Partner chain sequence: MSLLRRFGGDHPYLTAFTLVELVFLILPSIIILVVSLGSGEIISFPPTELSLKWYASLLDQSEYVSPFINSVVVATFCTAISIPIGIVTALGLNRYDIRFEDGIQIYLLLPFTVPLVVSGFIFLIIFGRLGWIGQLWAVGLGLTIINIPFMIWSVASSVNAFDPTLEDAARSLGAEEIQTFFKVTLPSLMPGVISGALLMFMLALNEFIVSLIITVTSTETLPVAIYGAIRGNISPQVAAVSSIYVVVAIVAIIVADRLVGLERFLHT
Amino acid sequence: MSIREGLRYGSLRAKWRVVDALIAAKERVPVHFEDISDRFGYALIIPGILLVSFLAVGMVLLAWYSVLTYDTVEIIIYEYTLGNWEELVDTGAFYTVFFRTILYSAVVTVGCVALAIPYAYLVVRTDRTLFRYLLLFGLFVPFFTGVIIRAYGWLIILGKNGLLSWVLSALSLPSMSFIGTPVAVFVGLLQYLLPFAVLMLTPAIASIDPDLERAARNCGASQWQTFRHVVLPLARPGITAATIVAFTICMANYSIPDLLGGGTISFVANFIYNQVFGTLNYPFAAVLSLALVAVASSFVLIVFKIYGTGTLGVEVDEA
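Requested model, single chain only, the form predicted alone:
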């Protein structure tokens, strides 16, 4: 073989290696562009992907702001520092706020899921059409109003001159205002998050074969035993999804703790608002935001790892 033929053979072999590498890379891409329906489907999800990408950009900007220097006059000085993070770690008051946010979120989540399970079960299993419509109407009516309107509604009910105080007076009991108490915040968050939990649970309960419940009853199980040992285990994907959705929304809630808490029961979101619009301390607000996202994300990942994603989507191993 001459030198020219050797160079030509080596060049051809290199080209084929590149082609093989491209084919192998194409096989690994989870997108099949050959099918026109697949191409149409992927084109539809592009706006969603772009929105998620903007969210990622926002998180990167928050990370950048968190290491900038705050100044009371110039607001932001573009000099890097870890002082904002050190302030978060060294200030015990923020531990209290984070603990309060997590505690309330956990309690409200448990209450939401406990109330949502029988609600979703009735929506799916009831034979009375009118009753089902009433349950669905009660489920979707809260979505017609914003969270602020609902919070103001609770202000009217739970305030000193509100409906509950009037009932207490009618019963010859001392009237009192529940605004600024944990009860008001708990009730407000529970009412706000319950529809989300029901929506997460309904598909899981609807997927349970009614014949399994009939078989359990035929074997002598009571209605409660059937619900406890058949319905609840099979509804676990919905319970998982409802827990994740309720907890994460509650962790980031601002308006209900602010209005019903009376300024004494503040969540992390309230502190972030005060840092942004009160003191204009954007770097420390970024630190609080990232810490809040980290806590909520850690909870979600732990639940995903232990119980899977439930009705929210694919399993972790498949992601």
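Please give the other form, namely the form predicted in complex with the partner chain, since only the form predicted alone has been shown so far.
No partner chains or extra molecules come along with it, only the chain itself.
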């Protein structure tokens, strides 16, 4: 017997031993698994529930923190107050920052979904293997490269002495840095969110029967008319899902406004971060966090109410 065969035989025997021991142990346990099968189901989901409970408990904690008193020395005094919520109503910066975040997120989401539809359509429909791989590559390279790395890439492209300045000066146009302008933040967010939107759209487009498109073409519809009247309506669940995912991720983004906005275009996340690490005002940060969750979830609920839940898995209402 060669060494390799010996090793394989040995490991196989070890595996049998482990399985035998497990079975023996199971038979010694004085419960009948057949009888408790439904309760066993509950036992299986406990670890997942516990893991997520950190966030559920955390949301309750935030609600509690939001009515505690902030003190510049003690940080938190355990006396109840509505002062933090009043501060929210009184702070002018709150309106500016929330309005800016919602506005940018809305514009970026619309742009993102508009760009994602043709991309997702071709990923699903193209019959050229190489082209399809190229598209998948373009989709997953950014998806697997974190937001910081991509923001850094845009800094190099849009910054001083960057790629764009070089191209502009080669065309003998005045070169400039885009960092700190709304354009940079918009472009950065768009590129950040596009892969998410495409990934939400592809299942919806894949489920459209290609024969429907052929039927439309046979009946004399142009390529554009087919797209407009057949593909778009049938892709609506995917469009809904892509809109929700893009908007909610965008609303919560920290790094792109921070790095590409040059400190002048801050989002709610930057505002919260500064409260937590700048002034250590945990109660006010809790108020801002709850406000952010409230704004983002009411957007999601409104979209669900109007368009249904799309391809986002679980049914929330009767749909």
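Here, rigid core means the biggest group of C-alpha atoms that superpose within 1.5 Å across both forms. Numbering follows the first chain given and starts at 1. Quantities reported herein were computed from a predicted structural model and do not represent experimental measurements.
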Answer yes if the Cα of Ala14 shifts by 2 angstroms or more between these two forms on a rigid-core superposition, and no otherwise. yes
